[in-house]
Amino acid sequence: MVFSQLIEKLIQETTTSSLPYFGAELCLSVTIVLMLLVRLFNADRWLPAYLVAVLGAFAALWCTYSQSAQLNSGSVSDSQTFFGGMLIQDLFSVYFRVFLSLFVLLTIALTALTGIPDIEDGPDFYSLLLGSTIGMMLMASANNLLILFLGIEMTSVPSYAMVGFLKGRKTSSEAALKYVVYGAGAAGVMLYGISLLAGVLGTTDMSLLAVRLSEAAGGQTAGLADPEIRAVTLGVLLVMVGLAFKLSLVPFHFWCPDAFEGASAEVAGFLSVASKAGAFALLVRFCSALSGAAGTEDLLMAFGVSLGVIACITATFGNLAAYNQNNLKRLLAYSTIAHAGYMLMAVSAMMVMQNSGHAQLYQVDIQKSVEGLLYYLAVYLFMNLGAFAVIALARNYTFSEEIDSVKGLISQSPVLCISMMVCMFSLVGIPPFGGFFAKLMIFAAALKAGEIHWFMYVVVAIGGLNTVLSLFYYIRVLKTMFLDERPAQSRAVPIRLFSWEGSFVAVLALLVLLLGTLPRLMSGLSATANAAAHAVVSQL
């Protein structure tokens, strides 16, 4: 075949097999390239950029939308690998493309409503912050140890940008600095844990990798003392370094406060859902990849047990060192720490159960988990949004960001103060708010991976554990926003219900109500997480 005519087939299968799939990166691709030719022409002094951001994250939803509905008619196949095998489209991408869609949308009319960034700055910001959901997109859809790494970076490298994007702010250009070395770091291992596996395996193709990991171990059961078993291991932790940078699991999680504080609430809002939420369906991605490898059951096994290990200490540190912060932004940094070892137990759940040797057998509960993984994001996206949401908005009143800026907020707005609570008292997990379903899905998968590893029944009650704790500094905000009095000389905060910020945090808090509350919407959302866990589970 010539050259001419290969390049002629790849144009066609790439337009006719390929693109289809690839609608909402497309969308906001366009948009970017909208974006800056705004900035060129000067087109934001009457065109805003945070309209052009909205139409095209609208589009991306919308695109989104329709390839949920084509792969629930089933007029497409479930399952389809596209770009040579590089990226995959099921109803597990798919789902996260529409999280990662509508959740930039909100961020986009949060900043909006903040004036963060200016009408200058917006064609930038918003190309950085569009850029970085693509990123998110390819890391849900990776079905190649290359596009792992590449989605990584297109997701770290413009969050790098946002968080130092208050020029002039010694702590922004700091965190922006402290979160590029850690990035660059991590960044390096990872691609070095790569370079491993394929050279072991011969192939980045994740969709091989237990089959070659099945060949290494000869069909026997492997250990440590085997060379290709124990450099497939090395590589497997080195992936896992940046992984667990992005979803700032100790011992990796130094950047995440420090970040936080130095960028505005608005970017720490986006980075600590979205990121959680693109790096968690890599993760359940590259272990659904590895797990089912026979002659590694045993290895494996220790791997997810390890991930619970991991998954406690992480919720565990989070939720101690949050209750000495007086920084709201801080505080809340911490919590993601913790909240990312709660969703991690899930993963870890998922693992032990997969590769105990019986896994037909817990096929159901290892569906169960990752479910239970998935709708802890959809919630945990409006109540740590609504959070931040309520820090941003008061901010613009206070010119601060600490605790004793909202002291006695209630007798100015107490839209702002019933929001935070409802979003408080679901990161804490009290019923009947959607956290507390969430993270009853968790424990009860993790509590099912109990009668085959002992150890799960010790991530559970650790779990436990660490909800009461976390109780107490969720506690001290409220009790400060609720209980103390207003000094004289605070500023006023007069955000109302029926002005548009009000509007903003009442729906966000609403709808964290509602998934706890209404039966409709949660067995809704429930039941579209389960399709999403089968679509990744029944390719094990």
Second form
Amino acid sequence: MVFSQLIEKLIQETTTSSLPYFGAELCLSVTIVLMLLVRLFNADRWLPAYLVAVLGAFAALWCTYSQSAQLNSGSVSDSQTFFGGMLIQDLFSVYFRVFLSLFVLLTIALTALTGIPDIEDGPDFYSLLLGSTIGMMLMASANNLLILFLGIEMTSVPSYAMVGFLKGRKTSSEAALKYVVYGAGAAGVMLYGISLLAGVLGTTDMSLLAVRLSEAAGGQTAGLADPEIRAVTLGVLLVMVGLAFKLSLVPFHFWCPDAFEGASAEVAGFLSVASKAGAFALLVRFCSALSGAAGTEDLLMAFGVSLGVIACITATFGNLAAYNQNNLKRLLAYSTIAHAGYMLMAVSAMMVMQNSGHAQLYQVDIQKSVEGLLYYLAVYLFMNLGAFAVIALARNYTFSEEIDSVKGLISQSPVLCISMMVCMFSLVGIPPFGGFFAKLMIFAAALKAGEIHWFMYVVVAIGGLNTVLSLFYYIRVLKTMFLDERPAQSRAVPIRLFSWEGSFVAVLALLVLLLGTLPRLMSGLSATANAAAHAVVSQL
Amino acid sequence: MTPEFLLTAIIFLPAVGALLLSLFDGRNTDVLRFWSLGVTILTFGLTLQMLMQFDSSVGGMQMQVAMDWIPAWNVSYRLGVDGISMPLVLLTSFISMLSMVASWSIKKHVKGYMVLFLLLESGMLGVFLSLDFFLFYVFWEVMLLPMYFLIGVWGGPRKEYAAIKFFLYTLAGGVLMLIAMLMFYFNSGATTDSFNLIELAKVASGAESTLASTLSPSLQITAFILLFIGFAIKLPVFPVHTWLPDAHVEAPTPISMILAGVLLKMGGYGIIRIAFPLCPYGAQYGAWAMVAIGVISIIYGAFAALAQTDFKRLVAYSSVSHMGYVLLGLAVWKINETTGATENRNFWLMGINGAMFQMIAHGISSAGMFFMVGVIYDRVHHRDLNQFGGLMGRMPLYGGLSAGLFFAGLGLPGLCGFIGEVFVVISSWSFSPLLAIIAASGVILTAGYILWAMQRVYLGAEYKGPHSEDITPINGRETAVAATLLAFAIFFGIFPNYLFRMMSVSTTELVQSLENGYQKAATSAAQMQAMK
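Starting from the form predicted on its own above, please write out the structure of the form predicted in complex with its partner chain.
Full complex below, order starting with the chain above.
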């Protein structure tokens, strides 16, 4: 093949498949440029940055939505790699991109309501926000270890800046610095892990990992006696460090409470949901890319079970540590850690079932475990954003994010309190809210995996115990809001239901409720999540 | 009315009423109260309509409703009623109506109270009417949310502690139930109906069913223990009863009535509707333990009640004692160890009937007792048993009504409390004479604490406590509530058969299917033993 033909092929591929598949990311990139241009021409007085950002996010949402419609109609093949095999387009990545676009849209709406950032800083802030979202989208569609690294870094770097965005505030800068140092360390370790993997397996293409791993074992059962396998295992562990950092799993969670406390509630809400979603997408891809080849079952089963161990520790630690927090954001940071633990249980169940030696038999259940994770993330989006939104909105009046600042709030703003109640009970996992159904799906997956490895029964038991533990601190917030009297000298929070702020949180709370009760919505989301799970699991 | 409409309306009418109520102006408290009272009366009317349509000669489920809810998970919206749930549904709507009348004493945040009260009623009715495990669980937990706030906002001095304790205990039990529920889901071996309580019970009893398989005997034991702990917490029995004295004492009077009158019955109902039929082998396996726990609860509750100086706490501990009879009656299932056949099944049937009767009787008498405590508390603002006395002279009508209701709780022949206790104690004789004697001696203790309490509160020359000047005669509204409860206590004491007729066909069928289920599981357990 001559050079010109190669170029021609590249051009053709790029224009016909790669660029259309990359539509959402392109929309967001164009928006960033537009926002900066608007400020350049001094037009941001009459065209605020959030308006441009909302339009951009909406375009991205529309773009990903039409991609999913295209995939669902079957007019294109189920799974296609693009940009030379670096990225992959399937229902799984589309699910996450729809999710992320929707979430960034809601976050922009929230920031527009709370007024963080102010008009001058708008373009900077939204550039960071959208840039970070692009990184998460890359994480969701990564098909190469390099993209894995690139996605994580592209997500992290803007996040560091966003955490430190409240300029002139010491806690904010301190939080950002801690986050950067920790993030840089984790990234370095992960890069080293990737180089180990690529060095031994001879590829960075994730779709080849399982086969190469099997070959490295040389047809035998892969065990740690083999130095090559030892190197690969080390590589996988080091990559997991990077992912665990993004997921704030114990023991890589230390940054999370500090960063959340220092950042504004809006940013904390964004980080707690979006970056977690992206990291879980990546983790599922990475795990299912590793598993499936002959001879590696035992090794990867141990990997799956150890994920279960980490999940248990993370959930328990998060719930226990949250108990004596007095800052609402810090409390929710620990709650975020705990929820990462719950969600990791689904991944652990998936790994255990995939590497049981009869993955075919458990095909449906493997899909259901990923489906549970995806459903959980979707509910988590609304309930966690709702909780952070209530904190952010109340902060604008009380100038505080301590639990005491919302004492007796029910007498002044019932809508905020009732929305908070719905979100918190859903976070505990009490029906009829969406969080219950999501949690049930994850517990079900872990219980099913218990048929293969007894430890998964322990995981279910610890998950159940944690549900009870978590009630303590969530209800403490509700107790303060509903049962205590509002102190006489406290500032008024006059948010009514029929205002922009009130209806925003009310809609989020309503969605949390509907995700646990409305049959059509639940079945629809569950079917969509199942299709997405099918896409990632069937690649074995 | 079609069953679809009737059953759905019974469950959701209070919720819809609460939704509309939230649009009302919160300052006009009388409108709020009469509206809520109207909703509860209408709900009670609907349950009476259900009673009209109910055929007590049919043992199985009647007026069934089945619609898909979450088809991907085989969860459906499935309702129905039989002889076991019918009396409890009536009790729920009846007690809710009366405690709404008693709610006139609530003066703080009336609107919020009424909304939560109606939501609670929806949850309670849903528990008794749902036939889908998932739906049952949802209603079971939904009930917690309004209850937490009702105790936490409108309760007594230690309300926050009591509310969280109640919530935590029940949630812990709920999580165990959730795990058991998932076990059934995975082991039913079917693509449909895997949460359907009727089919799960059928397959466990060996009858023809749409489900392929049930739990193995060893798993049945695990599942039964999980379910039993969940329900025992709600019942409650020793040693998981400690939430009850706190919650009952701190809750406002109408909510105490609901807690004692209805919520405790959910524990018993859960055991008889879910734990027993779904794991007959596990139930038989645990029979001895359950009987022992029941007897301990009876005696422990009675002794604890004797030791109280707080009037309301005394009534609360009497509930622990009385609910012990429920567990005892349900569990007196004796089998022949060699053949696996049930011995003296008529006594066991009698025990189950007695336990069911005891639930209804306790619902009436304990609601009445709590109400009577509330009436005097509203006047003198204390509940110290040693600072009462002479109330019979100051409030003769109140004294008379109280005496009737406390005697009903004591189990005086001719009043409703007697029938249940006697049936249960007689049936336990065939299980173990020793335990029967201990249980029967509980009756003496009961008489002891109730008579002693009455002596200290109502008799004596004069009232010695504070706020003597505030003691006014019982008013018309309070008289209506107390007299209605007393009338029913007398009615069921004289015509117990009215209740037995309603439930006996269903309980007979239940006993039969449990026996079959045990035989089936025992056979397969023996086979597995032989294979080893």
